[in-house]
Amino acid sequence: MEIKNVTILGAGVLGSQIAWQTAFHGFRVTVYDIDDKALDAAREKHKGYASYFKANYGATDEDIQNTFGRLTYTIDLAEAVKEADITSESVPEVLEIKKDFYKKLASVAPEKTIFTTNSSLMVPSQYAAETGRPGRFLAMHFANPIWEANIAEIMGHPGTDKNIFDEVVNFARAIGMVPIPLFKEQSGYVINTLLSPLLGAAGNLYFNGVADYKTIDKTWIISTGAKSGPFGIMDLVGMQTMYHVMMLKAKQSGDASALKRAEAIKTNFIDKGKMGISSGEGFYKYPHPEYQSPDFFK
């Protein structure tokens, strides 16, 4: 099957990304959210990615005409899918949630399309059969920001078409993206396996108050030459995720501490607007935030 109509489902931070850098690379593409004004939000984010394009990646006024042509948004969800080949998911991070939304696009969704999920903490199995087509579910997960993390981590489950999961890989590299294939099912899938110790280890080091949040950054960004340390790094996954994470260690585990971390960012963050990146402050403040200038490491 040729790939040439794309649904993006939830217009969020990674959302709007994945929904631009598909149409940048030639695709039709339709955003779907709840409601207009996070389609609205979408709309603003993908003026901002036409001027990074322009500015960074050589992108000329005809390409990012033909980019806004190729978009198209609707709170619809049975229009959103109805011509749609294959849909990207980017539903919060809540498996009722997840399960549910699955019920009702297996519902509407033509039998050809191939259903991917962006979930960062959860498996294609936990609601393969919600999507009503195994076969033709499994995962495409980004990083942030898609365009310079430029991997796309393909997962199956043990339902999963081999067919189908070889498509969406060939579709991954289309959009740009690098094909991260995993074999077998692995929550947190390779980037966030590798990350999440460093952002556990650098949470104990604050929460137990033995270095502040700054000092753990300058450390790691001195000591591995990266570009920001672990807690620039929660400021672009975003709080909001965080917080899940948190909940999800705290009810799988029964692990005390991470609930109490859970609470800390939601009073600390999350009920103050500080999302991270996305809001323009978390821990530290954007689109300047301290440590990236040479002050920093005085």
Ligand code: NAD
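Everything numeric here is computed off the predicted structure, so don't read it as measured data. Positions refer to the first chain, counted from 1. Compared with the form predicted together with this ligand:
- When the chain is split into two rigid parts to describe its motion between these two forms, Phe183 and Asp36 fall into the same part.
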The other form holds:
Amino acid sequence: MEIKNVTILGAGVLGSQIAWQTAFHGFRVTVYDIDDKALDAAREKHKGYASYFKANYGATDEDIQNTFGRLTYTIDLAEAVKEADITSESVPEVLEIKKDFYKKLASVAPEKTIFTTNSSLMVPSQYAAETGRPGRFLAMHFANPIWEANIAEIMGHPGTDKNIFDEVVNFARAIGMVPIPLFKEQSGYVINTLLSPLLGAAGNLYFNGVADYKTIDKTWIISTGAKSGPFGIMDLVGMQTMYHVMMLKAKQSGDASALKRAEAIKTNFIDKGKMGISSGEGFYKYPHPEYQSPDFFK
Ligand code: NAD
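Shown: the form predicted alone; wanted: the form predicted together with this ligand:
So here's everything in the complex, that chain up top.
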């Protein structure tokens, strides 16, 4: 099947980026969200991405005009998906919301439509039944911001049709992503399965007073050639997400040290407005963090 029409379901932080990136790469994109306020916010973000693409990716006025020409916005779900070949869902990361949403979507979407979810913490089998088309349902997971961290992790559940999986891998490539196919369900996909123990180990070294965070980052950067160390990565992920992940860990494992760390993140960062790179400060100050300066390594 040739994919032409794409529908983005939920146009918040990630959905609005996926919509823009997909339209920029030549697909007709319909953006759906629950109310006009959310759609207005997405439109505003798209204006910002337009300037960013002109400044950073050499996009011409014509490219930008064409991209806007391929974007439409609606709060009517049936209207949003009536011609959809594929959907990319980025509604909130709450199982009940996802389940309810897929039941509604299944009742209005054409049979041909492939459903993809951008869920970070859940796996597709947790709500495959609600989609009414488990064979045409799988995860296509992006990283933030999607044009810089341009991987798309493609992960089916045991009932996903192999041909559909391959079509989604090709689609990801067509919108400028590097596809990362996973052969089985894995909570955290590849990237978070790798990152989670690294950030956890860095936190242990720091909170147990073994070394300060700059020394830990320095060690990692010099030894691996990476552009940033674990605490720089935490700034990129953002303190709100770090807090959320720590709280989840504390709840799931009853681990008192995870709760203590979550509280430390809240007091030392979130309550002070230091949200990470997005707010200009986390462990480091942006846009010119110390670890990008040669002096950091003296
Ligand atoms: P967000 O809160 O910015 O956006 C969610 C959007 O969904 C909002 O625009 C909201 O109006 C809309 N919404 C709320 N309830 C809805 C409903 N019942 N039906 C339809 N739409 C509804 O969230 P986000 O950060 O974009 O995350 C969305 C999804 O993307 C989550 O599953 C998250 O795990 C995943 N994700 C997020 C990131 C990230 O860095 N933020 C990265 C990868 C994946």
